[in-house]
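As structure tokens, one chain now follows by itself in the form predicted alone.
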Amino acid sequence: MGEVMNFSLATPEIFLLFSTCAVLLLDVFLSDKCRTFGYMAALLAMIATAFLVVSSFGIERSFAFNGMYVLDNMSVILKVSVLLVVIATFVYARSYLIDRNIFKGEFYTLSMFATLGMLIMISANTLLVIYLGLELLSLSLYALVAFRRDDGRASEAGMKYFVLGAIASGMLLYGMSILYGLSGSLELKGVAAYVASQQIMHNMVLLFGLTFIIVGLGFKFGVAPFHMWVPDVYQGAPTPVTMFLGSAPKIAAFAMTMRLLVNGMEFGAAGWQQMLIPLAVLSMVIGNIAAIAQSNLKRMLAYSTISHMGFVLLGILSANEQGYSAAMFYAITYALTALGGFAVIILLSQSGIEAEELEDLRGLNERHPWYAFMMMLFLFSMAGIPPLVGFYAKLAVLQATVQAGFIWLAVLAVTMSVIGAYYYLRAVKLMYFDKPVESSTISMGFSFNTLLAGNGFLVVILGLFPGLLMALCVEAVKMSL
């Protein structure tokens, strides 16, 4: 029985759970002047969890808890990526939270619970565990979005996110219940065996269940036409929460899609490919065109995220190893780039001023050339301009799409990328060629500046030398299939 349960494989999750509870208890006894201790404890807990995850890299694919939990290289790489993104979010968020008197333990404990949900989702091997991880993530995010209680916009965004998220979770659960009813198994292996025995295009009940699952996944990715919550939530939530929401959960959504569609329904690829194509097309078209009309920087980045998630779907719907590894690479590197973009918004939002309009970027190069250069790097990477990592990520996805025979999709994706470059270049133009409205100096602490420099360095170095991360993604995907 001990071997079947094998608690040691889930050591990072168990450690993170106890650490989160410890940080929650510690916060009760801390005065407002001592909140830094809670922040440091949360940061150390996340770093220790990351080390525990890394220590399991390279082991053979293993199962625990009677097959409900799987540990493979894909889960290790995705978990490390999530943890590093969350650690960076904690460091970036600190100054913003202190300036607005919301430097509270709730931000860190809710973020840690959300991270635990993501780690569970990434290693889930049954429908039930996927759903449990998703709900732990979702419930934490609902509270985080409405975290700033005295802000009407944040409360409204939290309510919208909660209502639409609950509907999407219900649809996903309904789709899972149909799969369970048909296959008689909650395990992905049992679902896969059932789907392999069916002609998916002739099994209406199976297609019906698959449709509900795609709707749930589409909402969690924030892809069109299930994107209605993204711009409002991105704009209404405090910027550190928007940073968290727009980065790490996208990696977890990729993992959930891989587990459900690829591990669970690989033989039904003909069915879910046809459903993902319109989602990818709509996301790239709506995301890029709607972003042009935005004057709010956070809303612009929200529509940008929708278009980027369309690219991730392109990789997945290619339904080959190259596509899956390209989508994995894209999800990880996009999270890294989004982190930097929102970090600069936090940087501009000092002294309680919400600098989230495009106009707030005006003349940034005159005020602080280094920060303007960093923002330019992140925007150019999102636009897919070489030699930054965003270019290679898009190229890898496009190659997989062409290899899978969807040449028209690749042409559309390139066209939308060219259109999308406009709104990124508009932001760069404001920073470099316009006169500043504000004349105040911008400064941040050593940890923020160091992390921002490291973030920009990774965007460049992964673009110049993408081979190592891509090789890890390819190897991880091979092991997980």
Second form
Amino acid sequence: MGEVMNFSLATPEIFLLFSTCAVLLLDVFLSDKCRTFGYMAALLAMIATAFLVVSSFGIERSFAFNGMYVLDNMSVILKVSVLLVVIATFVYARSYLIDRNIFKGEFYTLSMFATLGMLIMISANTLLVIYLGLELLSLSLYALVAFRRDDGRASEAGMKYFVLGAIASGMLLYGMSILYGLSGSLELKGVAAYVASQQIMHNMVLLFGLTFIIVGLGFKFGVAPFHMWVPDVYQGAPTPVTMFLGSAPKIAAFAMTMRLLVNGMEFGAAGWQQMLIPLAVLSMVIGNIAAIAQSNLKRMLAYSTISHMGFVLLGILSANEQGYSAAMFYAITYALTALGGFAVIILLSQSGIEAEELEDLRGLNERHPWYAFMMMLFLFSMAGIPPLVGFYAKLAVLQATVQAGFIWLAVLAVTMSVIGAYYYLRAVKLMYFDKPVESSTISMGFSFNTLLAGNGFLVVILGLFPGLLMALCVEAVKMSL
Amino acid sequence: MEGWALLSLVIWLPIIGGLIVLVAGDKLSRPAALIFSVITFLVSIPLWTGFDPTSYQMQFEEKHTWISSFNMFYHLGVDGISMPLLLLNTFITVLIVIAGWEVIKKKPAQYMAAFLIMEGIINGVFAAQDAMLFYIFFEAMLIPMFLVIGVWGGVNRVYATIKFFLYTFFGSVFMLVSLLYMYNKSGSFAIADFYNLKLGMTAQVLIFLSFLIAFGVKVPMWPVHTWLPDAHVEAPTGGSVILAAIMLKIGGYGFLRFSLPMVPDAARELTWLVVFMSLTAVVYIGFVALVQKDMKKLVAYSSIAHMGFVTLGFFLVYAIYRNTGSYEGSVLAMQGGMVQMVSHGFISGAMFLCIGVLYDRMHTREISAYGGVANTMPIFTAFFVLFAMANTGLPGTSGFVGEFMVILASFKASFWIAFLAATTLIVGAAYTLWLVKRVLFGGVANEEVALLQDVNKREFLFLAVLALAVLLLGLWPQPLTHVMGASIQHIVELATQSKLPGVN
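Show the other one: the form predicted in complex with its partner chain, since we just had the form predicted alone.
So here's everything in the complex, that chain up top.
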């Protein structure tokens, strides 16, 4: 393996890098009238990348760049999910950006760089490459959040995100350097070999390093108690950016956790399991309870994300195959559902109104029953009501938790989802039981409507027949272990 | 009809029908809904005629792999317990569609669609033989009901519907954890596999308690009954009917299908708790019903009291054994509970429809706003009195049969249980007859009552059909008891075998 560079394995990333640069250059020469051209180019590049990724599905677990880069089914599935989610974000975002006169190339190029970062994170096989991908993602995201320069709240959110994110990256890097110092290897395999040879609970330095890594991961996931940035950034960022931030990076964060904790430190499970439990518990408790108090829809969804990430951690901390695949399933389907939820917010933010208060949902069923129905599907899915996909994701995670013997955690998780159900119900109540105050008509372009319908359809279909995706996740996780 | 996927048909036909009704628009929605509900009812009839009452085995079975990585199956089947309840559901839905015909003016398409979809989901609950499939239907039912109460309900509907949703959701999530636990022990979600699973006492008790919360909230049992009066009062007539006639039965059904056969040892240990809760419902809630000022609330409380009989009948089996040393009589008690469930489905449905008829004319449910309705609505009064009599358990009506069977069986368990249960005959008669006296009889109370029109043809139709059902079941309950006999016998056998590891 050592002497093989295997450039071909990384074709999608290389292609995406070049096409991002091309879009960036193209944008310079486009007048404001022809922005659609740049948008189409970005979209095409992403779709082509997705095809390149899919074409490598099913090959054996293989390595490139002297073992720095890994390609397996898990990475293919996660990458495709990330790409699809980002493509959907592009389509959803378009009208919002045009309305606000920020339909610029920057949004697309920055998003594409962020996507590239995510793809790299997903395929990373050494500590440094993980960090590299993460920073590419984070730096693009900081810029994206503050990308509406003249908006005070967005700049504030960008600043907060940057400062806290930089600290977290530092923590992660510090943890990684300790791991490197101990094991003498940057490669995950080398780290794994070192951890396997140690009694993690008796190795203070290793535990010390692990703690820093968990803190860094916790921040990137946005789980309590490292969640403080989430509501502010979600609220401050322009809605399409929030949508981007709240969907695809969750999948990448899952991948990073899998690589670091499972591929790298599987034998240290006894250590990180104990650290993840409080994170998961706190996230579920704080996320669900704080969401009740929100009147801002974006903030509410932010707290809801925190609680959902608690569930993802619950799957990972079960430290069994079922748990990992359940967490993977959860991350992917949550991104899908969140996408839909934010799409409806974009939809309501027409004709110059920033619809981000819960009140803006009032009477949606009277104004436009179809959109109300879609939103209801997304909300009930997040609440975990069958037969929608959110239920199945929760079920899989709970199953793994029970199997790992943490019945009390499962009981706590379901209790918290009952509390969580309240604020989703309140949103449904506003849409269905109340009279509308706003009477302006809502209309959207064909591509937006089709995509939203497809999104809602997926939430139902994956809920009725989750078997295929679940089986894919199980297989992929098995292969990557 | 052999080989037809009948059960899938009665589940999916109304759901697809509901979607079609939704698309059809408000004008076409009523006839379309009627057609779909009638077809579903007709399709469900072969389940009765083709049923083999001598066997306790699941019939009309369908089994397909659903989610292989979790060993879940799309497994349907009915036995003598679920089949009558399923038919009750398809039957009542037809009446609900007729009852909502002219009355529902706001978004009729969505209203009809919600009830049709709910019908399909509830059929799924009764037919599911895979615990997770059951759970999915059990939970999915909440969505349409939440909307029905919230969109078409009364003034305080938002409070009522959120309370309804959260109560039932809270109840059922613990059941989910229990099911997952048993799945981990047995490697399958099949209900039949859970019957054979050996479980230690602690696990059994915890599982039993989680089931008790889930089904107890649904029944509802005292002290988790408080959502029901609110939901009933605020729900539109159709919602109240489906709630009282069908949804409450799912709780009772759950006890028979899950609690008793899956964790019999815990059920034996904790039978005192259930009996205490049931008797409290019968006696205390009966008195609560007495003081109600709102007609719907009164009937809601009377529902809780009557469902107390159901749970009492189901759990008498252990008390009877403790007292007499044999299980003789427990089949009678359990059958009594089942008959009571079916009969209460008809009677409470009819009572709520009657109140709906009055409400549509007067737009109030306050008892004090009425008086002397008999003078202006004689035909309606005849029906109402019949249903009220059935509600008090008058011999010759269906209300009598179940109560009598349970009381008779409870004498074998303990004199005091029988005594307390029998007080319902007095209290129940008191609140129902007093309601009849205040609303129907006496002089005409006010001008509005004087202007009341008697029932029209549509209302006559559904009241007459229900009256027929109540009388038929009261005079000739044998077909019903015959159909469920073997299955009840089997449940008693399962409930009386210890499942502790090391026994047998």
